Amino acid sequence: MTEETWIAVAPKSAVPEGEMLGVSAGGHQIALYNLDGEIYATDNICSHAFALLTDGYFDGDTVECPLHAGRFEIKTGKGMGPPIPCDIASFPVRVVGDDIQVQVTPKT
């Protein structure tokens, strides 16, 4: 079984309040996002259609997906209706000084 660790990822003033940054970490691509000062993590790919969500449209506390306009609640990468056909993975997520660290669990 493989273990869940803390990737540092970006730094902090790599994602002023209000914007998202694609990453990757583990096999896993990865949206940062900046609400109200909070950093949050999903996965970056729609699971309606293979698009990055961190090309869509970052809209109050939703993602919106920039091919078909599904959105996802940023803090738990719930799926806000159709066209999505399930939720999105979120991650942990913790600040280390200005290392924003994401908790995955890397793909073999």
Given for the second form:
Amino acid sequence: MTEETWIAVAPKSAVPEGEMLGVSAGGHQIALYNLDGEIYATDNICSHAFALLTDGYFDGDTVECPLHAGRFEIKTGKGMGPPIPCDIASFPVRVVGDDIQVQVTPKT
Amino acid sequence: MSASGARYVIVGAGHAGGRGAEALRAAAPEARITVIGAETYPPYERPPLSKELLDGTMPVEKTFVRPLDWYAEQKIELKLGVAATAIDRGAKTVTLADGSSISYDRLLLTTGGRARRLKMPGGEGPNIVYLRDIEDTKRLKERLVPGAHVAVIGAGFIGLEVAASARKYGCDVTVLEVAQHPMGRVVAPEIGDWFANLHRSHGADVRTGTTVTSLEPGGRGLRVTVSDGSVIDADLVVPGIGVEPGVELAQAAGLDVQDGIMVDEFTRTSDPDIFAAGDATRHFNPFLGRHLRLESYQNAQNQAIAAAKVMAGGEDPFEELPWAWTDQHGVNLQVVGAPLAWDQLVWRGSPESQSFVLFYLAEGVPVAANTINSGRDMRPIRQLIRRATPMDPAKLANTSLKLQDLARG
Ligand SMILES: Cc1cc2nc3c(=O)[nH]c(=O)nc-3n(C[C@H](O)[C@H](O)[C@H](O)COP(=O)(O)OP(=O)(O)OC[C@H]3O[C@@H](n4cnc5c(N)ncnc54)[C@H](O)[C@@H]3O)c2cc1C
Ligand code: FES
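Alternative state: the form predicted in complex with its partner chain, after the form predicted on its own:
Zooming out: every chain and molecule, the one shown earlier first.
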């Protein structure tokens, strides 16, 4: 079993308000969102077919997949109806200095 | 009839049937729901059939709308591998091919459609594959071996997707299209030609303005003769020439059928207890102000959801802007709107690039758009089209202005 760890993924300035950024950490592809100054992190890969959510549309507290318009809540990773079959992971985030850190269990 | 204890029957366990069942269950937790499907698979999404399932990058189960055990968990009865053969509207029963019958309070028809056949000698046979279901994809995939010569008839979405998948397998590919431009029913000639060039750059021989005049057994499999007199020696022919709506059951039951089961914006057929959704229908779209028959994922999914809600007592119409997409050689094209005419095209981004948007304007009003590798723009584009007000073309073309700001006006 690998332990959950905090990993620095980007400087906060790299994710301005209303923007998203795709990063990777511990073998996960992660989407970072800046909603009103607060940073959130979810899996970056849509649970429907295959697309990166950071190629999609960030609107309010949801992100819309660029391929088939499936949507997720960015704060929880909750899928919001068809065609999304299941939720995606959401990761704890903290900002230390100017570093955005996410807490993940590294994939081996 | 109370919606809670009602008896709902869905005929057609395809994409619309699956989404309809799911939405019915959500809207009517106590209702009895039965889905009847001629195929042996649970409801599945068809887009991967010419793409990821065909090129081997997606397993079959991933196409399922819901996993098989989900239906039992939700107390949705799935009767698979058996067709419905008749509807008795007086008795409110559906008869199945195994001789049994089932009664309904409300019936949803999601009978989809089938691939249109070539109506010429040689149009059926061991070396012709029409693509509509999982079995067709399996049969086609077996034949896509390096060096095989595949002739695709029709440069629509499905034909071109098959052409792209076949090139991935190392097949020689010839695409034969009767019109002057690919995908001419849905996009401007400029976009059709852009895709013709994409396929040519991947080694396909794309011939537009070309009619197939005969199909004869011989050579490697089939000899395809075309209007300029040349002959293509093909191992395999894949026609992609459209869909015929599955209307037989509705027609035999005396419902209004006119190239599709006629439904209003509430998905109601001419019988108040019978509803229909998906490829089988010709529906009224309030935004466009006319009836249209669509063969698309969005229409299957969301018209079925709308139908389920109305069947369970809801009052909201289905009134979305038509939207569809295709993936070819790694390029994602999305098409929104269904204009009968336009008088101006506005490019946002360069067609020389791999990512841009094309707006279709009629008297200054955006009525449709295509996104090439820019699906993220779809949402503000929909809002722009829905506003139905004239837009400054220079602003639409200016990539330093955000579409969401333009959509807000
Ligand atoms: C190869 C392919 C690729 C596609 N790609 C795209 C794409 O990229 N984007 C897009 O927007 N759209 C795409 N589409 C279109 C989309 O898949 C269809 O619009 C959608 O499947 C229609 O759903 P439906 O439920 O109306 O019909 P279907 O999915 O065809 O389902 C109808 C079902 O009803 C069953 N049935 C019919 N009659 C009876 C009966 N009497 N009794 C019992 N069962 C019956 C049939 O066996 C079938 O299973 C594609 C279609 C195909 C074939
Ligand atoms: S891949 Fe995201 S909605 Fe289909």
